[in-house]
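Okay, so here's just one chain, in structure tokens, the form predicted in complex with its partner chain.
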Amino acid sequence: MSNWKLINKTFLYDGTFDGLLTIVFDCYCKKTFPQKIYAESNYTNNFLDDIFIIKTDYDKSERIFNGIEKNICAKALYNSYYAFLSDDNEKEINILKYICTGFDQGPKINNMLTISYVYKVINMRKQTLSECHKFKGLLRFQEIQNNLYYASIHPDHNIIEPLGHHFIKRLPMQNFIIHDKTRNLCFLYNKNEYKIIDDINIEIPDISENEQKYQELWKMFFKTIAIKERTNPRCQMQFMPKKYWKDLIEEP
């Protein structure tokens, strides 16, 4: 990548993975990379930026998608995707450089941790994955109608899709909604297919007596299972920082 040309432009795209891969395609063909890349929705206009809007092209993005797997390795695709879900505001440019260098270097790209964008991509992947793993445990469903379950979360990263898949595998016969309140995104599943939609208003009805009963039982279990002689709030807090508490049923 050393001989690539830096062009003094700010690229805007639609914020999807396909959109980013379209940028990768264009940049790789022209051997240039932009100064900055933003999702349109995250961008606040800056007078000095020379803006260029990239239109998502599914044909291009698919070629890159398959190309990564074929010419770098499956792991690189995995890294790129999970890094893409990160909340980091420089993720796009780092992923772009990572993929393009990967096309030149092949699978050994993942060992080149002393290159800062490789390190950053791998690090972002780790952070989103670890948050996703954390929420596999910390998410709490409430039954809001017969066999319809609702959970709200406030994650740092955009993990709703991998998280949703985890629960589809686990609870295939349960209708559920996972609501990312940080981004106001909802993952809806109806025992058959799923959808991610944004900007909806969900009214949570009063919970039923049955739901109430299990919430109480859980709270009680939670309190009872701790050993008094070993009380260690610092340790509890370290694993389960306060930011997670508001969506839990139990009261740590």
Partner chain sequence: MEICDKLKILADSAKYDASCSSSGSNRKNINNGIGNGDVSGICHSWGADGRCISLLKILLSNACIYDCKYCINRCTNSVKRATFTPREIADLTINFYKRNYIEGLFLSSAVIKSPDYTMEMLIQSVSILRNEYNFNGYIHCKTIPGCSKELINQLGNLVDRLSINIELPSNDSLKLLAPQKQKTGILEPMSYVSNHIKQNKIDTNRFKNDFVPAGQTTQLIVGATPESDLKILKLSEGLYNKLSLKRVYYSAYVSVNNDKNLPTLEAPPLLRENRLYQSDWLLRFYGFKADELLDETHPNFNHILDPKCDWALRNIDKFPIEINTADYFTLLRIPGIGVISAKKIIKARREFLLDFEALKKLGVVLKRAKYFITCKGKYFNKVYKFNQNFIETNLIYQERSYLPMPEFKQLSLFEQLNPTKEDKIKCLTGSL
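Given the form predicted in complex with its partner chain above, I would also like to look at the protein as it appears in the form predicted on its own.
One chain, no partners, no other molecules: that is all that follows.
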């Protein structure tokens, strides 16, 4: 990207992956990139920034999406999406540079880890996938009413969509809600389709009587199998970090 021009602009977009790919399209066509990129919801007004708002264009987004898979590789698309789910403050600018360089370099971009933004994208993907993998085992559903199951989580990264798809495959005939309380996002599934709803205010009903009984049995089982002499809190927190305990039924 040595022949690209850095412009003194701060781009704002709607915070979606399509919105970011729209920015990639415009920047690649003009061979320019901004100093900063923020989702509008995360931006704090700063009189020093020269703001330029990018509106999401789904045609542009689709062209970039297909172009990444065709001209770079499917892995680059995979890396970009999971890096986008990261909570990193500079993810957008790094993904932009990664994709644009990928269009010039092809599949070998993923081996160019000495380039800082390539390394950062790969690392963001790893962190997001690692946390998603942990929650596949840590997430606890509770029956609330009408055969509906609810689970709350407080993840560092925005993993609710890949996590929801995992449980659709595991529980295809079960109605459930996964609630990301950190971002106030809900993944809703009704056996046929799913929706992700943001900024939602929901009051979760009390758990069912059956659920109460099963929770008591589970806590009893959890305490019974524990071997007091082999308790290792440090090892336990390594596999089940303490920051996730608030959403667990059992008491670690």
